[in-house]
Amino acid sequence: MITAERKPLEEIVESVASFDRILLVGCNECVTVCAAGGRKEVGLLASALNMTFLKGGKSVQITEHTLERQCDPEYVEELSQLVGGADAILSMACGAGVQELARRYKDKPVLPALNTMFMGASERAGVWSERCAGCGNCVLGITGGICPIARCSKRIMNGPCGGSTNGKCEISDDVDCAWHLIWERLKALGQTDLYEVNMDAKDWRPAGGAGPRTIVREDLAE
């Protein structure tokens, strides 16, 4: 999932300070899972903004709405009846959601309330870790399901560097060496022969080196 964190309240307040009517929009997908931009978080931010502005002697009208997905034009269209009554839209979605709102509602400023962080997974309650860099050429079948791009600090493709010690990365004892994890995983699977596969230098073109990426499914495209 895409993970995100809410921007500092002071930064959000500054971004919307010149508007009197704000449409605050949450997203019921990834940012709900990571507790950054779902219906609950929309309510909390709306309350915080109201209190902050009231303390400053300003009354602001905040309309709350949470979409199923902000990155999907079908759901974004739901806002068409609400946008007219707002001076600006404050989005609690990832960057893709912010941009989709801006694309659809061209006459309204669309402001981000979140910082989009990475594609990751939940380790335990309240902890999410990066797992995928969206590099466009997946090698997880060779590396035991552990990504050397997202999880190696140096993005090394063929074995560990000289800085790893006792299974830890040289940048911190709290960071596992990705290639140590890969080796242990391949041993458990009885696939240590894959460790000797010499992977070519990474071709970053599928990761967007030639511009923004697009996927087209001809059987689904209209």
Partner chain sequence: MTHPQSNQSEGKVLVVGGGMGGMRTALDLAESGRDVVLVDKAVSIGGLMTQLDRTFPTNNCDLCTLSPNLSQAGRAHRIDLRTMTRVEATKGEQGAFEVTLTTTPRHIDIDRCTACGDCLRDHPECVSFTPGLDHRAPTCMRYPQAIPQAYSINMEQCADVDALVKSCPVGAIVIDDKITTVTETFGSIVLAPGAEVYDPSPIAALGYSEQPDVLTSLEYERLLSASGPTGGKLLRPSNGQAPKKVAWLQCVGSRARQADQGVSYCSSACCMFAIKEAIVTKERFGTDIETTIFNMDIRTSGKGYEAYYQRSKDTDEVRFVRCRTQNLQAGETGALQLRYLPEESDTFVTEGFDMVVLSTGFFIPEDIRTLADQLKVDLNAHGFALTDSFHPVSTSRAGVYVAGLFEGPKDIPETMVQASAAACMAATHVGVTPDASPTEELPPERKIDDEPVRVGVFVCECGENIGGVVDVDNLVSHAQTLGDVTHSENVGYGCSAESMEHIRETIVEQKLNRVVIGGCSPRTHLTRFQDLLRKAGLNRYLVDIANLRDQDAWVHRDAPELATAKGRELIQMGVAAVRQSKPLADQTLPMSQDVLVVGGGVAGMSAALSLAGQGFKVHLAERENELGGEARNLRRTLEGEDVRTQIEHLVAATEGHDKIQVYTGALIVDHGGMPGKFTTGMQVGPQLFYRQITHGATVLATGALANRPSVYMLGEHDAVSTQHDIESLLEDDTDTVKTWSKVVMIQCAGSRTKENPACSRICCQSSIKNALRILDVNPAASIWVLYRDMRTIGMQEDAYQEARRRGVIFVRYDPENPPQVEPVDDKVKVTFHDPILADDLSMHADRVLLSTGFIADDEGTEELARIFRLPRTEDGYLLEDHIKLRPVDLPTLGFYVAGTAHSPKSIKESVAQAQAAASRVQTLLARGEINLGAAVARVEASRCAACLVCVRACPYGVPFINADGNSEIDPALCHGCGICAAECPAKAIQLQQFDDDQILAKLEGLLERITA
Second form
Amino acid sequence: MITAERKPLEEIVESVASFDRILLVGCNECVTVCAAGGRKEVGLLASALNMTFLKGGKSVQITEHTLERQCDPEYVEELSQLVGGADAILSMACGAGVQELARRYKDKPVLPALNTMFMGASERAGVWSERCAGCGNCVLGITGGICPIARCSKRIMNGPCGGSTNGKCEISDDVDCAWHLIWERLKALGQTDLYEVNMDAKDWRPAGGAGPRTIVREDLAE
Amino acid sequence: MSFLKRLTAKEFVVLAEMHTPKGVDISRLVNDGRRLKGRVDAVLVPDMDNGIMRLSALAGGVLLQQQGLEAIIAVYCRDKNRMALQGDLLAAHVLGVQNLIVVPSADMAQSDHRDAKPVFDLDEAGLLNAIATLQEGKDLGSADLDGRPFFNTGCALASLADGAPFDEALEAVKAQLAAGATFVITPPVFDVQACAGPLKKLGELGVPIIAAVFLIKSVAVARYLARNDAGAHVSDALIQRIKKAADRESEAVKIAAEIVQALGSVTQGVLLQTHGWEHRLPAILDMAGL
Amino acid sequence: MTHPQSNQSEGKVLVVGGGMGGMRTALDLAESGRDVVLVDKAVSIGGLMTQLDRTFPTNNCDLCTLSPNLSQAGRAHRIDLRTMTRVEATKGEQGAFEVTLTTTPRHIDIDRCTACGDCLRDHPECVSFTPGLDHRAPTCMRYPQAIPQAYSINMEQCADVDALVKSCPVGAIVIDDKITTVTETFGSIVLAPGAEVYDPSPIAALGYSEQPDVLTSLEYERLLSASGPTGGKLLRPSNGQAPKKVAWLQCVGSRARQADQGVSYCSSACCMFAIKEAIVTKERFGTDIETTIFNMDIRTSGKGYEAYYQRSKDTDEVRFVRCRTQNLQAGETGALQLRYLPEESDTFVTEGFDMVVLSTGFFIPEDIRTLADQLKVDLNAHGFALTDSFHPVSTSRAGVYVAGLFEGPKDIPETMVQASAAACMAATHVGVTPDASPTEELPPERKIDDEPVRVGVFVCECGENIGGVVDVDNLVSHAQTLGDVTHSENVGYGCSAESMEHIRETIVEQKLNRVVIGGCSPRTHLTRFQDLLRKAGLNRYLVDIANLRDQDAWVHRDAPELATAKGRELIQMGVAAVRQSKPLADQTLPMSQDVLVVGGGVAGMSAALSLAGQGFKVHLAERENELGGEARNLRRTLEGEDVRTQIEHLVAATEGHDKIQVYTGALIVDHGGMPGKFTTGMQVGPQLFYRQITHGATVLATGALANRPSVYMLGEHDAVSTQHDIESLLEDDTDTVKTWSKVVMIQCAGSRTKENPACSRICCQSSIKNALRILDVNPAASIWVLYRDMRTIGMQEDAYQEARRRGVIFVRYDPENPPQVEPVDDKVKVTFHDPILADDLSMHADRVLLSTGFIADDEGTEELARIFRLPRTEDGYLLEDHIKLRPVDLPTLGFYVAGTAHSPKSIKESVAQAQAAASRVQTLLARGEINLGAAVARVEASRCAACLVCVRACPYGVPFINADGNSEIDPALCHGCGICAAECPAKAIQLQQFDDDQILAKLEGLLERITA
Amino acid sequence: MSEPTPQFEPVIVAFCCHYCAYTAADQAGAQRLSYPANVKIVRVPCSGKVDALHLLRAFEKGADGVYVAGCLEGDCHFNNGNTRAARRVTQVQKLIEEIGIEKERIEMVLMSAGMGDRFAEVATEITEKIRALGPSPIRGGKPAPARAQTKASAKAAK
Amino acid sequence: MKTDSVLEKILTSGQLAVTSEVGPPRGTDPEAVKKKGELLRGVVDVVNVTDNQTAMVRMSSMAACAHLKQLGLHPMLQMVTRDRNRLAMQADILGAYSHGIDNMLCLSGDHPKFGDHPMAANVHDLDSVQFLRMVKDMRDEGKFQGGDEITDPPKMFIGAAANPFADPFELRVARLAKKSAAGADFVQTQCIYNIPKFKEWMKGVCARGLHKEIYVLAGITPMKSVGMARYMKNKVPGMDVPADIIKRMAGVEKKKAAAEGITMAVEMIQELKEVEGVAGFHIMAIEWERKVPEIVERAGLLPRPSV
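Just the form predicted on its own so far, so send over the form predicted in complex with the partner chain.
Time for the whole complex; same chain goes first.
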């Protein structure tokens, strides 16, 4: 899941300060699950913005709407009725959603209300952690299902470095040493021999090193 | 690795106690068991402890083994004569239950069948002897068996209370070890330091010692233990700690986990006794870092 | 005319007396599935309590607390209510009593009468109301919520029968109504005929007959009542002016030394009654009114009463004067001159008062003695029904039970306890009958989807309670201005039967589809109004209550304008919320019929045996290793009963009962579920084996502890012990007792103190019991009792007087200056101040006996209260749902309390409360199914993002993601907390009854004026 | 009688759980304990039902102070609704601070059903505190225009 | 001989090598480096020059190395993967070698979180193992990492760092093996305080025969004070300072603490000399270079061999 968190209110307020009618659009996918941009957060932000403007003596019309998914044109189309009545669109989706709105509604400023963070998993209620860096060349099969690219602070592919203590990364006791986890997992799987293999220098092209990436499924693409 | 292998390899073992139902609704046992799969080395199934008639430990143990757990079942002398005992032991082997623990029989004063006739055909050492005999391919009547069963058998220490109670219990354990038991399970330990003496003496026996860790669920239970069980060493500070906790249930789990951790370097394993709060076992294991 | 009766009525219980006690008995029996005939000689039921204005210690309006019971009694279809009916004769025995009942003609067809009052207006001479106790004939209806809601006519007084008949617009007058006599068969009989209040006229010195400003306490109560002769204004009958100085004289007609001065026992309730009247007087009519209570002892030994007494002194500045004699005469200026001898003085004092209230006690009148005679029920010397400690509501005749004042003088909570206990006992003789005759055919629910919203607002005045502070008419007219409100009115007492019917009619006539009641707390009254909507053909969830009483009028008494303004806002909020409400359906589950009783003392065992006797499976959990509780240490009661033998019997019966599963050494460790289906886990026996029990109801009989305070050298000197300690000594070692030449007893040792503020209730009688017993063994002993107030309530007073007669010396001490105890070899020296001698005395005692009473079992109840989530009082006793009317029910449905876990009490009171708890349990379990209400979480699948937040947040693990990939919540398992709804990031979950639209509408309703 | 000095009368919304705080409020009434009329109670089944959104909307509609009153710690009738509510209150405190509203304007209080006196005390204290803080900063501005919340189903596009 | 490195020569000859290090200044004045270098002349064989040590910006290691080289000392270029991608790294290696710098140490580097630029991009195009492989391939295959041939490849004597104490301990030997396999000729270890643990590690290294493939230089850092000891124990990632070391430091008077630290370092070297597989010492006297001669002398490592 893509995770995100709300930008500081001040930054959002500044970005929409010059508009009188704002269409605030949430997304019912990933950002709902990570409590950043679902109906509830849309409601909270609308309230907060409204109050901020009221405080400044300004009256702003905020229309709330939450789409099933902001990164699909068909869902985004749903907004066409509402966009006319707005001076700007404030999106509570990930960067993909924001860009999809901007692509579809070319004459409206589309502003992000969230900072898109990472692809992560939910550790427990209310806690999400980075799990995948989208590097385009998955090595999880030889690292015991734990990604050194996303989860090692130094992206070390032949770890661990010399800084880990008690299974924790040198940068913080709150961060697990990915290589410690990998090693434990490989041990449990009886695959410690996989560790001995030196992983070659990584080809970063699939990770975006070669520019924006596109996936085309020939059989599905029209 | 099986329970026996871990014991032999001197690795720390984690056991959990799971009671069979009084009745035939096994859903709770099975569900709690599934939740423990992969988290403990084996589950200990007591048999009619406290003199409460229930589903037999053998059946409970087999059920849990079907869930992918390894079972240790309790065997004792109060309710069966040597015929029934031997027959059930053979059955246990055939059904795949190979871990036994010989336990003393609970007093029937608190039983729900106080009028029942206690058998005591054998005593604990006699039962261990019977197990050894069976393993040699004979029964107590010296007849040859078709096929020899194999068991990994432990015994239970009766008391950790300093002085005479412990000394007597220790002698009994020695006798049982001599009769074939290979590991010992202690009564609940609440204060590892206070029990250091007895635990040390047990350690000197040279067999794996597994200490019971009991989840104290309430202040009343803590007080009860403090008042009624000299070997428990439940201190007033512990009672106050539970009492002052905002969430007594979580505090109890924390205390159990701390004891487990403290025992890590003292004994070769722990037996978690949650008595009905098996749903809390994962929390104890998490907190104890197991 | 006599109707020969068939055998059909075997399954019925006859309840005689329609006061609070009789009503409670009848209601309990009806709710637990028994058919009841409730007879009362009066024209309407309600008894004495209907004449009270407010009751202590909560100072609630009685009419408000009582009326729900009354109208319930009137409508419960299992109760056959027969007013103006007397018991004439009985035959047969338990299981099949044949009882002859005679009904006086009312000349009114109750079913037709609408209580419009036209007959009264036109023919006051022959239309009768019970005039109440005011000998100055009030002109009002006895009370506005009377049940049945009908008048009665005395045809003999009627001069023009034709005119009378014509005066009735509905033709309800029956000219040829005759006395009817029927003989019916009853399985058992409960006697709750009440008592009468002493008429002080014979005591000339009190001037009651001559002086209009001398009133009885009940008359004073009528004067305070909103429905009373002055419309709730405190005015002197003599001149119609407000009094500035009011005196109460206690023990008028009670604790009398001579027969012509009244009865010798203590009437038990008058002290609290007087204190309450004094406080209410100040609260309602001005703090500058001087209130003085003249008394011998203040006997406030009920639960919470001592604190109320202390508050009256400290906060309300009620003056208490202890004195011996008094007489009254009118002074020259019209003031009443009261002459009295203060306790600490030897000269008489004369003081003027504007009004004098005589706190008159109870006595059993001749007609009740006659009733007892007809029922062959033995009475004691005072005319009260004979009972014993272990059978507190059983009369001498098997199958006949007693409750309330007829059993002995008592207060309302004890009456309510006995009433339920009597119901429990009476129910043992009659089976549960199927609910064959639902008298209320509910109309089908109206479909309102297509209707425009039409809100009706009904605002209660609740007498002075709301109307005295809030401008109700202002609220009514304000409501009319609110959106969608099509009807708005003032309904007086909204919960009275009359008003309820009016509201129902209005809903139907005006086609209202949403209702807002401005009244008291929805906690207590929402269900009643929901039922009303249902009767009016609306879904029950289309109503909201604006809490104008508990959260407005009562708390803003000093600021009526603010209260009115807030009331308007509360109504606005209510209207806004109901506009958003939708019809909802209730969820149900079957109930477990098993009962968990916690505590194996006298109360626990009695409750268990009562329930098991009725066929319920009982799990009895006792934390000790044997049954018996504190009472194991007792030997005899004041009345001389052998406690030990009785306890042994109880234990044997409990352990031997095949419906009772006893768990000794049982510690409760967890609890969950809901009323009707609780699960409780406990650890049992030496190995702490875990058992989990599923049960429909829970009785807490966890007891209290014998107090052992570190005072007066207790525990430090062998000559100092508690009353408790010497029980066995007195029985088994009389030789030692014979060596005592001087015994000093100190009362209130460790009770009524800062640490343990409650009165322990039983210690005064214990000391009397032990004093008399010591004298039996050792007549030469000199016994001194140092006390603060002797609280020998009821018939215990006789024993107190006997002790005085036999030479026991009673000396009052001041808590500020308590007795001093010092060791002198094997004796102790006791020094104390004697107020009568006005001197310090000092004596060497062979034995000092401390009356230490009870202390709440903090160790036991603190944790149990946490596990069961029940509130406790500040001093650690379990807090009941309503101190007066629901003394057995705990605030969480399905939990009941019995015995000293509730408050200090005697064995007799404990057993009664245990039986009462058993009765209350039956009323719950008879419902058969659990109504989970409609407050359940619902998922709007199209919005659900399947994020698992609800799955993780639910405290009960109910939500799950279903095959469609959406969260699903089983309404039968949902507990209705709404946590999932609050956490759902997609706003896909709503908690019905509390959905966001409604909550936000409330906010909007409230804050309208700011944003508008 | 002296002329009452005109003072700022704050509007305070109290979300009270049915089992404890609301009962305590009724208790206060039964005991005739007085507290400021500024406090208006919204009854909820559990303090855990109070959504951050409700708290924020209360301010938006013009409340000067808001509090959530739940059961004592460990006493929640629904296990832990009160602690959840407390966490939400903390979250909303942060949010309103971002908006520029003093975080003291919202708080969580705990009480048992029997604590009528505590209810009155808390209501008085909070009212005084809010009174001292003055009107909510957002009340200085113009009224809030109604905000549209589109009802169109998001699934319609599917 | 793979290279012309003096270090390689000493190690190949079987003599104990001694290295030390200097940190370049946070400014442009080369004197500081030169001064520190002078202190070490004749005392150690090769002087490491750190690369943005502790993720703080300093004069580049290559420039500082060049200054030392001009003084006739033998510098060792340290390089971390944190700040450069593979292009920049290779370019700098070519540049360094062109200045006659023929020793280098390949590291991953401290995380920027600890430094003065926590907001900096954390490059890590390669990890240290991949880095070693790249340098080795440049030297032995004469190829850039991308595969193109190098005219006049750089002949670097390649070093790596090893922390025998970091968790998981059981992995530490294997990790050394990986570095060795990737191309490391020698390894300088993390400061050693826990000698038993170091010996255990060395035992593992020898058991695997690694000591025959890679030279192990034991890291030594003298303690200046008990405060430093505690800091190292608690604050420095991957450092293992046993309690008895702290106790020993705490047991002496404050002004004698530094001397005690030196003595302890000397004792350690003497003890470690006897350990199989220890090929030399890397003395990291952080900002205390003036004490290195004393340590080396008292440890009986003087005079340094000339090769």
